[in-house]
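Single chain ahead, written as structure tokens, the form predicted on its own.
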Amino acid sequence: MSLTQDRPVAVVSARGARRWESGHPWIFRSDVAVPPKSDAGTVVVHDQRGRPLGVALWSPRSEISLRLLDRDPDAIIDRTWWITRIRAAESRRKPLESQTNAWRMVHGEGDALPSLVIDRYGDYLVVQLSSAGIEACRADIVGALAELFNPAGILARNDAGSREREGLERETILLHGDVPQEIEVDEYGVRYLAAPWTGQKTGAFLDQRENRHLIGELARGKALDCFSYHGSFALHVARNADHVTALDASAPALERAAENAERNGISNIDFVTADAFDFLRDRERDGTRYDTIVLDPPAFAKNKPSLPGAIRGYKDINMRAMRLLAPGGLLFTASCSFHLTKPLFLDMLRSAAADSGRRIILRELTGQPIDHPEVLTIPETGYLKGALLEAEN
């Protein structure tokens, strides 16, 4: 007898069923023909012919109503299920253990665990539960993490605005053990402090780890790190450059960056509080040249309507950075805006290069590291684009 009996059932349209068949885990409210008679949690999903399609997270108030968890409609989503799925995700991160003590252990839909993020900082875990369906599974998830890893503490950084669209409170709360205000991250030998309770994302920008290492190994001469925040790029660059200017609009962020530099015994970084656009314009005006430049701005395109303005902003800072490069100089530039797709990112760089008056060589394109997997059939799992550029003349 099927285990789907006596379990809440959602019936979806043919279009919703095709979406799962095409490899995307979301079914929107408009494709839920018959909603389940239950609160948020896990439900069995049928098509309109009564054929069971799998088990999904159910979010009654969300536009994304159903998120696929398991294609087996008889799957029981309990602590054992979470242990199996989380262990599989963690096993894919094994190569990172020799490089760092901090990585993303679960990247939501990228690891077939929709709306769940788990970041590891040494002995501590920081989780984000972004949907009402996943929130209903909190106890089993925390139990699975405790059993798998015996962490010193588990913190929930449930402060993202997306939770409000799910009918959930925004909160930062301790779920297990204790988690300190600051945790030291060791990344390819560079040490910095993550702030799990108050920092960006879950405490640090783990997704740029490989890009920081890349430009750090290649850096030389006079360097500039724009949008430096806590100095993670600048710390890597400073190991091979003669001198680094770390630039950010936030003085408190640069105070943390200076502390991180001291932690590494690095003394060749100057910290400058300024607007990056103004700074680049001023340096272009006075003829300053740099051998190494990093541009890692925040997401200019927060939504689709903001994309045209964001492209103009990205183009402007990249064009000016290109003009500031010494002959043979390197620019690493990135965008974390999901709406600025890879083709648009490259188009923007071509346009910036054309207007810079420089001959710019594309040396390498980068994406997300192995702990932030991008699934081809789920565009939402990919957002980070990077390019290593060289000025030939």
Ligand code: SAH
Second form
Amino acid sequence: MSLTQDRPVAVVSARGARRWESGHPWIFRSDVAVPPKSDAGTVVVHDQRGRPLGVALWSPRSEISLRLLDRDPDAIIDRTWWITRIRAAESRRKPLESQTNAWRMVHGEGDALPSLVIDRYGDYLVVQLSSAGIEACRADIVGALAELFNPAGILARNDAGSREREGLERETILLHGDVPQEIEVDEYGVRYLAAPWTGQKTGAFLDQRENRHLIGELARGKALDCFSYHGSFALHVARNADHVTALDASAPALERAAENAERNGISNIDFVTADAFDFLRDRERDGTRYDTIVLDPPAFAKNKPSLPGAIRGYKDINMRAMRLLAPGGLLFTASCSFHLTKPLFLDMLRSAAADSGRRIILRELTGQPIDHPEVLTIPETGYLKGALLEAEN
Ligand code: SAH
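Please give the corresponding structure for the form predicted in complex with the ligand, as opposed to the form predicted on its own shown earlier.
Below, the chain from earlier opens the complete complex, with every other chain and molecule after it.
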């Protein structure tokens, strides 16, 4: 006898079912033929002939109505189920344990745990529950995390705007134990403070760890870190460069960067509060040259309509940075805009190089680190692109 009998059921169209078959976990409202007669939570999904397809998270108010959890329609989504799934995600991160104490333990759809993010900072966990369906599973998830990791605290950074589309409150709340305002992250021997309650994302930009290490190892001479935030790139670069200018439009962000430099006993960074566009233009005018440059701007394209303007912005800073490179100089450049796809990112760099008047070598393209898995059939899991460039002359 099937266990699905007394559980709420959603019936989906053939198009909805095909999405799952092609490896994407979302089914949109327009593909739900018969919605479940239940509140947000887990439901069994059938096709229109009554064939069970699996178990999903159900979000009654969202455009994304169903998110696939398990292809086994008899799966019971209890604490044990979450323990198994989270442990599988955690085991992929093993290689990071010798490099850092902070990583993304669960990257939502990328780890087959839709709308759930879990970041680990030392003994603490910061979670983001971004759908009504996952919110309904909160107690089991917190129970699973407590049992698996015995963390000193679990914080929910449920303050992202996407929660509103799900009919959920935006809030930052403690779910377990205690979580301090600041937690020290150790990343390849560089230490900096994450701010889990108030910092960007869940308190730090963990996704750039390997890129910081990459340019940090190669850095030399006179260096510039634009969009420095808390100085994470600058700290890595400062270990091998003679001198670093860390630039950001936010003075409070740079105060944190200066504290982080002190924490590492690093004294060859100066901090400049300025607009990166203006700064790059001015340095071009006065003929300054750098041996190492980092460009890690915020997402210029927040949505599709803003993409053309965003591309102009990316091209402008990249072209100017290329012009500022000394012969043999290195530029590490990144974009975290989901809408700027990998091909568009490369096109933008080509066009910047063409207009820079320099001969630019593409030394390396980087994607996401192992703790932010990008699944090929789920484009939404990928957003970060990076390139290491060298000016030949
Ligand atoms: N590189 C950082 C993350 C950068 S986040 C890291 O690895 O941790 C983006 C930063 O860009 C923010 O700190 C924001 O204050 C800054 N910023 C946004 N627009 C800017 C501009 N026009 N000029 C300079 N900084 C800007």
